[in-house]
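One chain comes next, on its own, written as structure tokens: the form predicted on its own.
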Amino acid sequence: MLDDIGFSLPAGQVLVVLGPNGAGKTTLLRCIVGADRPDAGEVLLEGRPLDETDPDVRAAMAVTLDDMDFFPDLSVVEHLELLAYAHGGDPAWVQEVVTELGLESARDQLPATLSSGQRRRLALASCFVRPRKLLVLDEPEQRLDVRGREWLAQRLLTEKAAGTAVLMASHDPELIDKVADARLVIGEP
């Protein structure tokens, strides 16, 4: 149960949601992006109530939750090209992101054939092939190897420098220490 949670997240800042398993971190993120509806309160994006059906809201948010689905009949590159096109991203970003995330050898594979780490990289890549003002990530470090976690920390610092607001839940103290500007602890007495 989430009660009395309030925060603001300025552009170019990273806010990390912390708490034990089952505390409601994912639920909070799902409410913020409009996947779930809070029983009370409101979520504002740039001062307006967040409505995930609003094209301006969809254009502003890039989201990777733990239950992300992929287009099963599209290859890695086709999936990313479709997302880039649908969200007004530059098609050149797809090749850059595929290379950056080390997905070159899997570029023509279907999502079901990818390892869990490659699927996580594809989920993250889905955020980076499109414009965004707000990046919402649910434990983005999960299933990434050491090199992937180092890449993630550097990428989040790059996002901050570009003025992107980042809201994420994480259990990785090293990642949190590298990127967090603020922390929101939930589920503790």
Contents of the next structure:
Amino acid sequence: MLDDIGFSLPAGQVLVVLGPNGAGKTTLLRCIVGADRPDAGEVLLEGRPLDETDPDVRAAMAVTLDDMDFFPDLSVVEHLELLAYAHGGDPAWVQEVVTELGLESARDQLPATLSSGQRRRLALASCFVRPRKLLVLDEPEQRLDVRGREWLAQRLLTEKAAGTAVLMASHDPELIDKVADARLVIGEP
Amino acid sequence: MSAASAAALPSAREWRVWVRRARRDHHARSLGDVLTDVYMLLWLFLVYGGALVASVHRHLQHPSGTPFAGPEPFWVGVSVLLVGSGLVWQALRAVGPLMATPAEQAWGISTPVSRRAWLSPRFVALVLSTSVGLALVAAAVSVLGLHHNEPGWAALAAGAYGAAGIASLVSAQTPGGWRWPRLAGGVLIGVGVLVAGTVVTAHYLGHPFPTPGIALAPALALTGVPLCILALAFAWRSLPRVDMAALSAGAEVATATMSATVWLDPSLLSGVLEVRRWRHVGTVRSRPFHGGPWRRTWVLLQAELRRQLRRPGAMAVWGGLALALYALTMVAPSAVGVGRLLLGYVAAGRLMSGLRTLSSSPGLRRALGGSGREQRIAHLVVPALGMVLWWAATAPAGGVQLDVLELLLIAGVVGAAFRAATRPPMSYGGFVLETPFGLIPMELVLQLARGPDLLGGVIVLRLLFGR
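Given the form predicted on its own above, I would also like to look at the protein as it appears in the form predicted together with its partner chain.
Starting with the chain above, the whole complex follows.
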């Protein structure tokens, strides 16, 4: 499906993967983060092979793909606190991110009661309550309203400024124009 | 915000305690609820366990009453054991055996918490439950007297091989791990079928295989124990390298299995397995369909035939079930008549995937056009012909009687498989019957019985009028 793909992503830059439906954008991201195994090839993180089983790699890499799921019996804020705790992060970040993402009114809700947009915000929030060097997002603009997309663009610019490398797939030209430093087009002749 | 220092990270145990405490706050389960659940489990365990113990005890009181005689039942037992082990092996590979739910992946496994500490409790539980369960089964089978009566050795051998099997499968979950466990399931099934085929052929040629003169269980136990220790050591070393790709692969199947069990709807699982199978195949060679006198039906028929040829597994099961009937003639000749109907029902069902897809998808039916009757007939031709062929292939085992009853039986089996394949999606409303034994959801029962009900009728017909 994917063949002959090579690129590098420096810290503090955003690389957007582009391509038509079925081009393999999600598959590429899944192979990079270790959620799927490629048949061949190598992914390096800071010069070392990216091995998902290495705790240091998991500590450096914040990922939101399209298959994010939730514990049905934990609230929004508990999910985020759990992740912050498991990453040795600062619990204060949780409140900060909840407010920033407009999830304040839903903080005690269980996932089953959230709208698809709120679930998407919770999935994105999971990336920001923990330390990170590399941010991998699969079509993060999906199911976000206009304000949500504006927030996302601003947040990604902040991530760049903080030195985080961002790798994302997207179909939103406005978002791409605002944040992208480089583009990788796949699946086109 | 920079990457966390390892010192600040919680252990896997602390993570679990955190989640358990948070979850407890949202559950209003009283002590009475918990005790009721424990009581129900204990009650089921005592009733069924007691029945098993009583029947084994009865057998031990009358050791001469063993239902099996001659060498063939031993070899058929070996074949069943091999095929059964192969199927269990494939099932375990499909779910992992180590796996993590999507929520665990996102909120736990993806964190820097130690992978070995995370996986070790479930690895230990899996090894212990498998080896103890297999040891109990092996001891029970041993006292049935298929071969030398050595329940202790049999239990030790089964427990050791069970633990070694689980450990090997876990080792195979690592990237670049052992490759042989990925093929072992198919090899076990293949060898089992080969044993059955050889024994059946030898039996019909009048040269039955002798039973091995030596006791097998001690030899198996003595080789199994060191193998088990070695495999466990490898698996323990492999635990930190079991990656997210391996842990997530089985979650989909495990979730579907749970949903299918809870909702009493096997199609929830079979649908997921279908998608996985075809995703694995990936691409096929597309060819144009040929027109004909009844164009739409003719094209549907070609498509159905093409799909059958792309499912070699279904064809293999179809053939394997014929072999199973021949094996049944050597173990329980009196059950061959009914066994032929049951196995034929399963064999016909294997060829009805097209009908199942059609019945579960109104969108597909609309898109195909034509009447529902025309669509169903087009998809029934191949399975019906397959059933006639299967019936003819099993004639030496089941008997040749070309009469009205025989035709009725064949039609009945095809009809039963057809009814099961065209079962509409489950609905959970409907009426409930109040009986002295409690409430029975009749509509649910009727939906589940669609297919087996007609098969039951065919079996009664066979028992009443068969020779």
